[in-house]
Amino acid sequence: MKAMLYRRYGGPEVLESADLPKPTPGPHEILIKVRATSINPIDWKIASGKIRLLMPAKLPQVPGFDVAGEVVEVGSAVSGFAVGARVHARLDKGIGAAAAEFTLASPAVTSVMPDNMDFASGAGLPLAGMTALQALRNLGGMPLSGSKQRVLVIGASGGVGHLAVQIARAAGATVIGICSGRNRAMVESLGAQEVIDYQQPDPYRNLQACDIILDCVGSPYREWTPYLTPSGAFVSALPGPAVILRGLCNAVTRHKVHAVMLKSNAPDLRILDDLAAAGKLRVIVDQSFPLSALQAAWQRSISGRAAGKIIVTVDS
C-alpha cells in the first residue's frame, strides 16, 4: 500500500512517500480502507521531536490519528462491524498510522458514520470533536442539554473551536466566540451569539463573566480567570506546563483550571455522530489535499491560519 511516513524527526520536509505491506487485522482489530484523514497539530508536533519524551515516535512512523473509510476486514473476535461499512475513528494505538491506503483500528474507538456524513467530515470530526466534547462536558461541567451556562471559546474558528461552538449551542449554552475578523461570519453561522475580534483595540472590555472558558490556542490561563464566574472553569485544549501544574491546585482554589487529556472512545464519537445526523454539528473544511501533498497540509496547519479542519484525501 501507499503511505506517507518520516524516518527522522523534523518539519514537513521529512515526510516521504513509501510502499508498505498492507496490515493484517488481529482478532480484536478492524482493517479500514482509508478514504480521508485530517491534520491535527499533534501530528507535526510529534514529528518535530520536541515532545519525544512524552510521545516518542517509533521510526519510521506513519502519522495521522483521524481516519474515515470503509471496513474491508474484521478480526475474528470483532462484532458489530460489517465489511463495507462506512466508519471513522480516532486511532488509539501508538501515535498514528492514518496517512496510508489502509490502517487498523480498534472497535472500541470506531463508529459507523451517519448516512449524511461524507468522508471528509468523518475524518475531520473524531479527534477535534471529542476534544471539544470532553473539554465542555467532562471538565467544564456542561450538560449536553438544558445548559444555562455562558461558554467562551478562544480560537472559535479553529479545528477544535468551531466544533466546540456548535456542541455548546446544541446543549443550550450561550456561546461567545473569539477569532479574527475575517472568520467572524463563519463563527456566527455556527451559532455563536457573540463574536469578539481579538484584533480590535481593547477587545474584551465588555466581556461579561463566563462559566466555561475553553482555550483552543494555548493562552496563559492567568489572562482569563478574571472573566470567570466564581465557580467557573478554564479548560485548555492545548495545555502547557503552567496549566497542568495549576490544575493540581483545584481542590484549594476558587476557579478551576483543567488540561484536556483526550480519551478516544466510540460512545463519545457516537454522540457527535448523532448531533451531525440531526443537523446540529458540521465540519468546516479549510482546505483539502491529496495524500501525496501531506507536506503542504502540514505547512497549512503550522501556519495557524486554518479555519476549520484540514483534510487529506486518500485515493487508490
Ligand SMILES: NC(=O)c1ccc[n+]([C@@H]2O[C@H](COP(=O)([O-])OP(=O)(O)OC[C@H]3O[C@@H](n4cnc5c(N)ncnc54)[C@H](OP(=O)(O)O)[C@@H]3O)[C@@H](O)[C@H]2O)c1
Second form
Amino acid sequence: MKAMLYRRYGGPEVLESADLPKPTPGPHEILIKVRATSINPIDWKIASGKIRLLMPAKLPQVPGFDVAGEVVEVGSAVSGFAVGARVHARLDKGIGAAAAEFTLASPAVTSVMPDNMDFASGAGLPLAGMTALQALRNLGGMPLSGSKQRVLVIGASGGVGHLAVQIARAAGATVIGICSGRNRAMVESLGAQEVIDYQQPDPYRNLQACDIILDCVGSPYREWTPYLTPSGAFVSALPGPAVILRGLCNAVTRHKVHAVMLKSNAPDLRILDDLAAAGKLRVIVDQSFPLSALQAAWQRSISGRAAGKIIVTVDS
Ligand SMILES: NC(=O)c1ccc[n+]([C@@H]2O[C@H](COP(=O)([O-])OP(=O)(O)OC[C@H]3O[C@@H](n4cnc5c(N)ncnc54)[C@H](OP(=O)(O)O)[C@@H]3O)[C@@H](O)[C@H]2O)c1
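Can you return the structure of this protein in the form predicted together with this ligand rather than the form predicted on its own?
Let's see the whole complex now, leading with the same chain.
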C-alpha cells in the first residue's frame, strides 16, 4: 500500500512516500481503507523529536491519528462492525499511522459515521472534537445540555476551538470566542454570541467573567484569572509547567486550572457524531491536500493559521 512516513526526526522535509505491506488485523482489530485523515499539531510535534521523551516515534513512523474510511476486514473477536461500514476514529495505538491507504483501529475507539457525514468531516472530528468535549465536560464541568455557563474559547477558529464553540453552544452555554478579525465571521457562524478580535487594542476591556476558559493557544493562565468567576475553571490544551504545577493545587484553590489530555474512546466520539447528525456540529475544512502532499499539509499546520481542520484525502 501507499503510505507517507519519516525515518528520522525533523520537519516536514523528513516525510517521504513509501510502499508498505498492507496491515493484517489481529483478533481485536479493524482494518480500515483510509479515505481521509486530518492534521493535528501533535503529528509534527512528535516528528520534530522535541517531545520524544514523552511521545517517541517508532521509526520508520507512519503519522496520523485521525482516520475516516471503510471497514475492509474485521478481527475474529470484533463485533459490531461490518465490512463496508463507514467509520472514523482517533487511533490509540502507538503514533497513529493513518497517513496510508490502510490502517488498523481498535473497536474501542472506532465509531460508525452518521449518514450525513462525509469522509473529510469524519477525519476532522475525532482528535480535536474529543479534546474539546473532554476539556469542557470533564475538566470545565459543563453539562451537555442545560448549561447556563459562560464559556470562553481562546483560539476559537482552530481545530479544537471551532469544535469547542459548537459543543458549548449545543450544550446551552453562552460562548465567547477569541480569534483574529479575519476569522470573526466564521466563529460567529458557529454560534458564538460574542467574538473578540485579539489583534485589536485592549481587546478584553469589556469581557465579563466566565465560568470556563478553554485555552487552545498556550496563553499564560495568570492573564486570564481576572476573567474567571470565583469557582471558574481554566482548561489548557497546551499546558506549560506553570499550568501543570498550578493544577496540583486545585484542592485548595477556588479557581481550578487543568491540563486536558485527550483519551480516545468511542462513546465520546458517538456523542460528537450525534451532534453532527442533528446538525449541531460541523467540521470547517481549512484546506484539503492529497496524501502525496502531506509535507504541504504539515507546513500549513505549522504556520498556526489554519481556520478549522486541515484534511488529507487518500485515493486508491
Ligand atoms: N492536550 C491535548 O490532548 C491536545 C489535543 C489536541 C490539541 N492539543 C494542542 O492544542 C493546540 C491547538 O490545537 P489545534 O488543532 O486547535 O491547533 P490549530 O488548528 O493549528 O490552531 C490554529 C488556530 O489558532 C489561532 N490562534 C493562533 N494564535 C492565537 C491567539 N493568540 N489567539 C487566538 N487564536 C489564535 C489561529 O487563528 P489566527 O490565524 O486568526 O491567529 C488558528 O485559527 C495545539 O498546540 C495542539 O497541539 C492538545
